[in-house]
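Okay, so here's just one chain, in structure tokens, the form predicted alone.
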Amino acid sequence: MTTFWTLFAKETLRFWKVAMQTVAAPVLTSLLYLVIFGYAFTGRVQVYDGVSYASFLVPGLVMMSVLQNAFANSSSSLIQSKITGNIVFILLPPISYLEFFAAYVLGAVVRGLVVGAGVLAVTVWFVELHLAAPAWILAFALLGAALLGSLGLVAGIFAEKIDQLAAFQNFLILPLTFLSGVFYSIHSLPAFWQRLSHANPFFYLTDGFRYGFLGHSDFPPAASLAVVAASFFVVSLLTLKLLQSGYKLRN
């Protein structure tokens, strides 16, 4: 266990460090987010009855929030370790693929939540927010901090310049966080569109997530939480075998 604690030691102090960059700056584009489209359009729009916009809105930049900055923190640490050259070290200590993955994971969870805390922390001024149902907003924070660690331990493993990991993030996390909801009910959108937003796994994690604040959502939280528990174990499993063979990173 000592490998273990040592090895999330290090990613933890690693965000830590910079936390300028990697906490203080995420918190301040959400607040952006909520200036800019929570103004602007409360008054305007109502999702939900006896909820504002501006409400509405800040579940959503939370949830998105956690989901990037926990993907940012496994796979930016994974491939700068393999750039580098110093996962070497990392990988000749007795560590176990499992602790591997555990130590990654839990690291990025932690920073996930940090600046999701931080966000909720600038922006619950400005609006009114209850809590509704707090052990959903527990459940599925950590769930999907811990689902996009593992996303981006897979994404760091598969990379192999910066820029292969930048398109996987450009091209794949950003449009599915922009697209899960976060700015929008789904029940606005036309049919095509409201079936192809229920293939998106981070749809339910946003959805769920809102409802442990407002009481409301457009999918029942109970099974939005099995597809997100689904979708980390499938996730889990990919990342604990490419672990488990050294792909792309002993060879």
Contents of the next structure:
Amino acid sequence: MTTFWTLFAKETLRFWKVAMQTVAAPVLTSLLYLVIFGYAFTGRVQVYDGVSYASFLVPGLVMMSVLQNAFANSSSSLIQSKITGNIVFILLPPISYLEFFAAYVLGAVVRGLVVGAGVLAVTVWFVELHLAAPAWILAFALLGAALLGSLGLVAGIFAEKIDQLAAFQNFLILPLTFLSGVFYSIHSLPAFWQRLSHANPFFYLTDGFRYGFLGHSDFPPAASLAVVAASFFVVSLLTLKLLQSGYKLRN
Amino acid sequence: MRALAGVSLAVEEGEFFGLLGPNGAGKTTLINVVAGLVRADAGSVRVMGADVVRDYRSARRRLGVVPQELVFDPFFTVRETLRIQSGYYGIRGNDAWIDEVMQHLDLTAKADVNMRALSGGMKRRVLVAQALVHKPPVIVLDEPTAGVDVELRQGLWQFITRLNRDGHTIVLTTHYLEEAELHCSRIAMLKAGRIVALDSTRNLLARFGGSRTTARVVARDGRQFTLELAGYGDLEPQLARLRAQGVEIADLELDRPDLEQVFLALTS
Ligand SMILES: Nc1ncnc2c1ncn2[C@@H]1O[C@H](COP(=O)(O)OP(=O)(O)OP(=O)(O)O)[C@@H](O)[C@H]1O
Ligand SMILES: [Mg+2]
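Requested next: the structure of the form predicted in complex with the partner chain (the form predicted alone having been shown above).
Everything in the complex follows now, all chains and molecules, and the chain you saw is the first one.
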């Protein structure tokens, strides 16, 4: 267990030592979204009865931060180690691919949750906080962060340069999070886009997470959880296979 | 392209083994295969009986590798780096040994300095320390003295020879051939991915070290003499003969077979 804990601690310390960039900056970004979109649309857009637009927006922003930061943590850690070459320090010791996976994903989960909690903490100054079903909040946050942490590993394994990772981030992660219903309910979309949104696994994360706060959602939360859990299962299996084969890490 | 082909060799336990060869010969590649950093297309490697692929946990626990590239993690201090590296090998509370290693490598004063702020030679020392945190019975050093000052070089060799005396197996690559000649009891010469020689240092010197030992003598009057010696014992009688001829010796230079001649004979 010492091996796993050390790698996990390294992953956590790494972002904590530069918390200004890795925690404070994303919290500020979310706050700006809240201020701009929240004030622009409150009173104009009503998604659920009796829920202000700002209250609708906050859970989406929190989830978006959780997802993006979890992804950023594992992917940037891995790509930096690959580029600088210090990845040898974790390839030389007897670390199993399972320990490797668990430590990186858990590090990503911690980063995601810390930033998510940070966003939530600053938004309560602006928007009244509802906590309809806290267990769902935790379940979706954990699974979402783990899913993105695992995707971050996949991206970090495949990417050979920083700009390849940025492409992964800008052309996949960012659109999928933005189009997951952070800023709107997918019911307000034309039928075609609604159906397309259902193909986006991040939609279930945002929607189920929001249910935990508001008690309202576009999709039944238990079904969302099942979709998310299945996605996590598939992605972790793929990640574990890649790690076990040593693809692009030991070649 | 093939970086290694048909390399087959066994390093004995407790040996001080040299892996030499020109740039691009495949030394680092061979070390990477042993360390599990790359997987060979064919063949197998065992570290003290443990296959580096199938039984990678045992193999890696027994192996300490100082990589050739000067790599470091800029997020941590020297002590943090060494503690984390210990943890990767499942070792907690390793501070006593970490302190000892740092002392031998003259790193104690830098213990709490961030890796980023160290000079190149200091970073190299940390790399050596990192390879030793788990007291590996087999230590592989890929050009450990590149870019390192005289003082550390001496300290490093003292430390490494002590580890060797204590039973650690040492495998060394270096382009400083005097170092290899001084420390390695057996040497493999690699060229273009193949072993071109594998023998004890003494045998290699005897076979490929060129002509016998010679002494070049310069007399006070400027005359020069080259003496072919059968051995060092032959020096005094030959010098006596010169003196008997009235030659006053001003300068003397011995030229003996060295690894550089062996290296050139085998690899060029
Ligand atoms: N990642 C790589 N991809 C492709 N070829 C490589 C790679 N690494 C090394 N090589 C090639 O493999 C061969 C052996 O390189 P290697 O680094 O093992 O040599 P070396 O004996 O360690 O040389 P040096 O003394 O310069 O360190 C070289 O021809 C090199 O160009
Ligand atoms: Mg090399």
